[in-house]
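Only one chain is included here, represented as structure tokens and corresponding to the form predicted on its own.
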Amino acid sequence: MRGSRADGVDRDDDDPFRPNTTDDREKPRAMRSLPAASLSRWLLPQRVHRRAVSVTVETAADAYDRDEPVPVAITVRNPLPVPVTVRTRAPVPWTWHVDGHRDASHVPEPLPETDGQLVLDRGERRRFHRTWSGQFKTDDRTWAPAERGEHTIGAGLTVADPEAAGVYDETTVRIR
């Protein structure tokens, strides 16, 4: 078929630099990619997904003045060559705390009671930044400065016992 112009395009089956007839384009030319995230969810047990993920907490310095904000970097990483999905107890996949007080608050709002999940692609690393003001929220409107001394800043996924599951980390800073 030479020069068919039914759809406004010059087509020629014999010329490799011109498109073929429209009937030839309906045949599949390549296999579609596999849904790797779904396959890894079905084939790998949940404990493997959870063990693959690591959480690290870092601060820029070890000591800060009493009125100085403390920048905190939380890194969640999947080193595996396959995607992982970790089921969480809340739609919020991770939380951070200072001295055991979530979000540096003595009156934290409760997390929603619906399950969620954290999905990390193969080799993916996510980095989150928070800043602790060096104060603790004591009620809805009042913040009190932290005492001088050492304070522990930690972060973990919202799973049952994140420390035992290996999806938790903490660091210590000194307030002077």
Contents of the next structure:
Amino acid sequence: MRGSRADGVDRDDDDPFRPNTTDDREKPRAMRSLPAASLSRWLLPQRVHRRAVSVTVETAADAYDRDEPVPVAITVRNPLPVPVTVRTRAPVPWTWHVDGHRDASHVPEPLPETDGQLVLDRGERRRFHRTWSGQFKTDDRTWAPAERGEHTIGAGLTVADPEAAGVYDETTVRIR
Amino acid sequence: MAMLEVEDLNVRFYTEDGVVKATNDLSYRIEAGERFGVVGESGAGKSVTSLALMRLLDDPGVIESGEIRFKGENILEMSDEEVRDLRGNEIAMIFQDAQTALNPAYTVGEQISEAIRYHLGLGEAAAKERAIETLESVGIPSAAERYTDYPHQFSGGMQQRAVIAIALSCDPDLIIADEPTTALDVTIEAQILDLLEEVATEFDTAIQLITHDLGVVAEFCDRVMVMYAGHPVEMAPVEDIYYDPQHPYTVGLMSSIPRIGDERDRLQTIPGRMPDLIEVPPGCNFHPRCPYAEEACTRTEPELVETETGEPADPIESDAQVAACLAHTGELRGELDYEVTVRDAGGPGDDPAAASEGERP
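Next up, can you give the form predicted in complex with the partner chain of this protein, since the form predicted on its own came first?
Entire complex below, previous chain first.
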């Protein structure tokens, strides 16, 4: 269709710069600004939120030399088509450990006993990174290299029993 | 008893990515009338320390442990009302970015006289008079006319002066100046520093000056603390820091100062960058960047010790030069074999800041 207006500007349907006509006028626009995270928090029980989230721990290789840094990737994923909110028992939503020693330390700093939460959008995948130096902190000022052999690196959300709640994963690396 | 004593201050930020250890066992003191410099790269924990002093840390920042004693009273145990009485009155802060520090919706004059009315209990007219006097004292021309100007009507230098005027308005005993001249050109910078010096001398006001600029520190400060990754790595009177640095990081900072008449082709820098404070390297935090690092540096975190004796330091009680490096506790096999070259005064580059140069092997 070709139209001409009194101001002399030609408007052509094929013109790539023609203003768009929208056909979504009938759609409820308010739906776009629904507080989806809050709604899902109110409507879905907490165990559904927790069960929806998965945690994966990966290292780039299976074996590392002694004292070689070990990069660790921790992925937290929400496969649901709605946002989820997991309530945690610490202000940091997740922790990691090597052989059961949080932050690869025999003397980890205690976390405050205040609640926190982890909010993941629908289908969101969030990736965190840590590098294990290949050492354990043995006291306030000293580190010692890990023994040769297998070591378990794990990470989980700071909920009551992350393993039972399915928000924990671990992997093993060999120190040569 | 010193005017300000900070003891074992630990500040943490609990974030989704982990725990940010912003300051670790930080201890220092500032005497009345003393000018104390805090230097270090971005992210070393300088600004967090000053915000903690004023209890202005925002969520998710938490002061996890330690004490901040001002005239013997622990600020961390005070009620909110007591702290409000202290802020802007006995302890004042000059913020980094004047444009952000000033409220755009109020006139500059009102922002100064508000503090005066609140803390000194003066009436409208008397507060206005005092505010105009303060504006004059920081070098704002036609202060009475500019009193009703809004911050956007001031230039950058004038805004910074207005922020200084707010800080000075109630005759504080301690001013915390967080990079007060970073956004300014050098001529204005010199004027502002002169002004601060004048105030410090005239009213015996102590100043904690946080800066990147080692030239400013050399010119202005009595004692200096060098911070790295949330730790104090060296603390000493300013002459010792410049002529006899005892920590490789301080040496690195000194040798990276550009100088007029310098024959070097390239400016010497410290390789690498400040570690992520969520995940600091084991042992000495500086070891990945240190040219003198040995295996011991990756295994043992050095304590802050007196460089003369190697004994654990008490920065609150002692004025001695202290540093956190294994070289001073005999745990290093090698030595810190840098040289300090002092240029003749009067020649090119006679700025005291440029007097010290670390020559690396």
